[in-house]
Amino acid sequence: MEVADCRTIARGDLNAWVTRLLGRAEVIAPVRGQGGDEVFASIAAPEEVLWSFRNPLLPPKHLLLPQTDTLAEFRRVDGHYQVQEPPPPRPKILLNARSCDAVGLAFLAEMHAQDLTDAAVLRRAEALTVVSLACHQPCPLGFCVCCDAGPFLEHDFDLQLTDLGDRFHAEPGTPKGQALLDLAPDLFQVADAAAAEQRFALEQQALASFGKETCHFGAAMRRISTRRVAEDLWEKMSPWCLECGGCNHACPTCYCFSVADRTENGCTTRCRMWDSCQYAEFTLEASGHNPRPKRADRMKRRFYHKVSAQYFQRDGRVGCVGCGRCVQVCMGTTDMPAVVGAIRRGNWVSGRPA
């Protein structure tokens, strides 16, 4: 991003811009849901968009990985089976994603582009434009600064917005983001030096707002990657996991799934559905053998996948964006900061890292 490419838009012109976005694609944004909770949902009018909000409990990963994803439909016609793939995805714009969620979507797209590429996920990623909204203040439970996932971003966004008060600073990160600015040349102005300085000051202020006690993956990565985590530590931690799967479902980077067929009115639909590596039967084989029968085995595998240097080398980043959702949903105490802290220190006492 070049400073010369940056723009500003007056707060009063935001609704006019969002109206033009609605004319281009489906727009998903944080809105006020039933009961008053913030959720990501499609909007019909610009007034629905929240510009100041607590990050929704569920991340927007369903835009790339729907909770129930139709892979194909099968019908028997004249003694033969016909296979019908889902229609191509429609263009979508994710507006006001927080930095951690923008990075989470980038992680999912990159991961599904490796090895055997997942065409369905990549088609959705190509059809999606991500507009992130930088964070002035860290989330109460967030530690994105430990994961290179915020509070401001240098990459992994199409367009990054920063709230300057009476106006918003806009940084295009890709041609898709630039196209959203080009929709409204009359609403966006070239960012002046004062706007750039204010944006930089807000970033420094946000970074300084993080406390000393964060997640610190480095030491834990060294220990878990060199097999220096004692087996009895996993045994001590595992009873505090209730195997609810909440951490997986609320995580922006988790992608465990199972596949099932559903037949109705002569049509069989093969679906991919969210699953959890913490469920006892997730790795159960058809033979009846389960390579990870114990809860401690499943915990060990989950955090090896998230934190180890081996996966960091493959993916180019840790499998966490520091959003803090696992801390919020965990009914035990086996969230990411707690377990990483225990691995770093080599001890676990009374359900909390020693």
The other form holds:
Amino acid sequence: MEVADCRTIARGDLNAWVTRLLGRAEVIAPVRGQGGDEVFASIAAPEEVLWSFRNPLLPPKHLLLPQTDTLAEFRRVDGHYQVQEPPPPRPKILLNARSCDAVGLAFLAEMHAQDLTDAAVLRRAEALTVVSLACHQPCPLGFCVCCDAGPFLEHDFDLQLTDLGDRFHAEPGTPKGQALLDLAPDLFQVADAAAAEQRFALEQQALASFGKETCHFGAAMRRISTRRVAEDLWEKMSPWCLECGGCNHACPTCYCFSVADRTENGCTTRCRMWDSCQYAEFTLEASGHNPRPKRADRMKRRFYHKVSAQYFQRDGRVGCVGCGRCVQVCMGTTDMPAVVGAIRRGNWVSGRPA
Amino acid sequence: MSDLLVPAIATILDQQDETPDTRTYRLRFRDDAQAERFDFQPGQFLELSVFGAGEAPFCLASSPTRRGTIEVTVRRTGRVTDALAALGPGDEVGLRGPCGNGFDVTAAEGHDLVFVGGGIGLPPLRGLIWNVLDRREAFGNVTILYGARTPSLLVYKQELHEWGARADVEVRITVDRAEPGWTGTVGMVPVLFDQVDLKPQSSLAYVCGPPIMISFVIQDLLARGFAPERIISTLERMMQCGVGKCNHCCVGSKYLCRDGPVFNFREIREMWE
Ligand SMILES: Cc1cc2nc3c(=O)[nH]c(=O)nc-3n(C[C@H](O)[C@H](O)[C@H](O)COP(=O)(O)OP(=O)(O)OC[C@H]3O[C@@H](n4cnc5c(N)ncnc54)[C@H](O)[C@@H]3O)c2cc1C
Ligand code: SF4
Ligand code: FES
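Can I have the other form now, the form predicted together with the partner chain, not the form predicted on its own?
Starting with the chain above, the whole complex follows.
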């Protein structure tokens, strides 16, 4: 971020800006869902956008990886198959993503760019502009500070907003983010020194308020990567996992999938669908052999993938953004901070006080 | 950019029954330019689609030195393979690939080669064998050792005969259980090691087959003085994408569909998760 590029916008002008965004693309933002929860959804009017909210239980990863994602359609015409690929994605703006989720989206885009390029996912990433909203205070279960994924960001956003009270600070991270400022030069002012100072102070305050509730990845990474996690630790933890896959599905960085065909009215649709490494069938081979037969094997796999040095070297990041969603969804308490803590201490203390 | 997970259409030209449940298909991409352009290393595999049933990985069982058509040998075990068995010449399937690393044929030049196959493990070796035989002068001795549970479960019977008739190839076959009319060797594949002159110092051993057979054969080869680097095998895992994205095939941080399926035994020994 160049300080000179930063802008501010009056709180009262936000709706006018969002109206212009709506004129340009589909806008997805946290809104109050019908059941009363905060959820990410497309908005029709700027008044729907929440500017202060609890991070939705499900991350916005479906914007890059829909839970059921059509890869192609196959239709047989005169004995020959025709392959129809889905249309290119339409431009979308994700407004008010929390820092952790912005990093999650960047992680997913990187995973589909590295080695062989998954163009379908990268086209979606290219069509998506991520406007993140920096966090003034840790969310109750969050530990983004341990994952280089918040509370404020230095990269992985297109435009980063900070709520300064009567106005918002806006810093562009990419030309896509800059373009959203350029839509409304009349609404944005060059950020003055006071705005920059206030933003900086809020960041310091946010960082300071994380306290001891952090996740000690370093210690866990050393142990996992050098095979120094006792086998029976996984055995002790594994009965607590219900094999529901909730941790994977609610995780902003999990991206395992399976592929399946569905045929309707003579047209076969091939989809990729979210899968979970915690399911026994994930590695079940046609011969009936399963290299990860025990739940302990699968839990070990999940944490090896997310926090081993081997994967860190391959991917350049830990597979966790510290959003705390697995803490929220896991009925068995085998969430990221709990397991990382158990690995660090070398023993498993089951259950978490409610 | 072409999409990683979208197959191209290919036509089944003809098919050959190998055993009661295993069949070899000869395929050609429907697009002529693609058919002629398609290049691969033996040991690589394809993702084959039977539209409506799904997709599954199969080794390229033909040699890249023979352009234009591709062969796969498939055993019926489930959804996709059953649906494939119901298709025949003229029917269309989908293909993606080639996937995986394949055998390093160039690195094998000048070495004596021992191919050790068990049951349905011969297809990946077959492509390599034809590749070697098509450039026979580039390699040293060629020995093919192959075993199946019973004589009727031997695949590529015609070619085994053809290879065996050549003066520049040594072929030995065994079955676990004889059937009426079988006069050959009976016993597991390692019994063949005593019938040939294995040269552990100058040979590369290529071992493919069921996991149990692979582990017996490798232990035997090590005991006979083969260095782990000189024993080359293929690993299998459940695969969904074949292109390093779905995470089904991982062993630790290795992706069998990208880093493999071909590994030497030193690499295999170092894998853990
Ligand atoms: C790199 C690689 C290369 C390979 N190369 C080859 C090759 O060259 N040739 C080859 O033959 N195979 C090969 N395989 C194995 C092949 O991919 C599998 O056999 C194939 O995926 C099976 O797919 P399927 O849909 O037919 O079976 P699935 O439907 O996935 O069957 C899986 C299991 O379900 C069981 N099952 C399926 N349907 C039923 C049912 N109706 N009732 C009860 N049980 C059922 C089957 O018995 C089987 O155990 C290879 C695998 C890999 C990873
Ligand atoms: S770890 Fe928890 S959230 Fe994940 S599958 Fe197991 S019970 Fe479900
Ligand atoms: S098969 Fe999908 S990652 Fe290897």
